[in-house]
Ligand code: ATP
Amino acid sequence: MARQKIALFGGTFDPIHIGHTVVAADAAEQLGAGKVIFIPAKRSPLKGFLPKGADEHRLAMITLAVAGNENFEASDFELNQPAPSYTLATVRKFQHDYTSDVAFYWLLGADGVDDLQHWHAVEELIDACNLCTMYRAGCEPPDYSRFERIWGRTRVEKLQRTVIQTPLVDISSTEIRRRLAAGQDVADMLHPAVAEYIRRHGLYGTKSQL
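Taking just this one chain, and keeping to the form predicted alone, what is its structure?
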């Protein structure tokens, strides 16, 4: 029997936007994953600052954004752990919670490839799960060969096998926050329920409607 596949999608999601859900759905289809779990980080180890949005708000926005997809769900695991969030600990948690018949894939944006060498216990992480690198159409695919000297050929070949091409969605959370603070429209970048939540709670420099 084929192993069930679950994709874990970590990030700050500050806020979650249409690009996140579009690439996650596409990656899941290509991988044959029956579920994508969005996992907001309390704080990334490679960032010296906390997200702009409070933990409870970021989790609430993710829950709203994924509500219409039965294959999507949100997890508050990392939000309930001491900062920073380490991917290996998260993967181990989900492996413990599920049976050994489940294969886990960690979704990684191609813009994170350069930083991967600085991740906590990255070699153990590569061995523990399938790091799936999503790169954008029209861009050169990630090349892990430069890491062969430090990670070894077997790990590099494993990383290359799970490189997939996902749609080009030119949206960033940073740009959304900038536009919101400037009073500009972001309706085409966010799920309507997320946009309404941001307005209602006065997040990212908007004025609350309450």
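Could you please show the structure of the form predicted together with the ligand, as a counterpart to the form predicted alone just displayed?
Excluded here are partners and other molecules; the one chain stands alone.
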């Protein structure tokens, strides 16, 4: 019997946007994964600043954004751990919770390729799961060949096999926060329920252009 596949999608999701949900749905389809679990980080080890949105707001917005897709779920696992969040520990936790019949995929946008070399225990992480790199608007197509010298050919070949050509959606949380603070429109970048949540809670200095 084919192994069940689950995609884990980590990030700060500050806030979650249409780019996240579009690429996650596309990646799940291409991988044949029956489930995508969105996992907000308490704090990214490599972002030099804390999320602007409080943990409970970021989780609440994810919950709203994923509600309409029966294959999507939100997890508060990293929010309940001490910061920063290390992906390897998160992958190990999910592997522990599910049977060994489940194959786990970790989704990563192409903008994360350069940073990957600085991730905690990255070689162990590459070995432990299937790290899938998705295309991202404004970024070069993911290419790991330059890392062969440090990670070895087997790992680089594994990473290259799980590059996924996802649709290019030119949206980032940074741009959404910038626009909100400037009172500009972001309606086509967010799930309507997330836009309403931001407006209702006055997040990101919004001047209510939603």
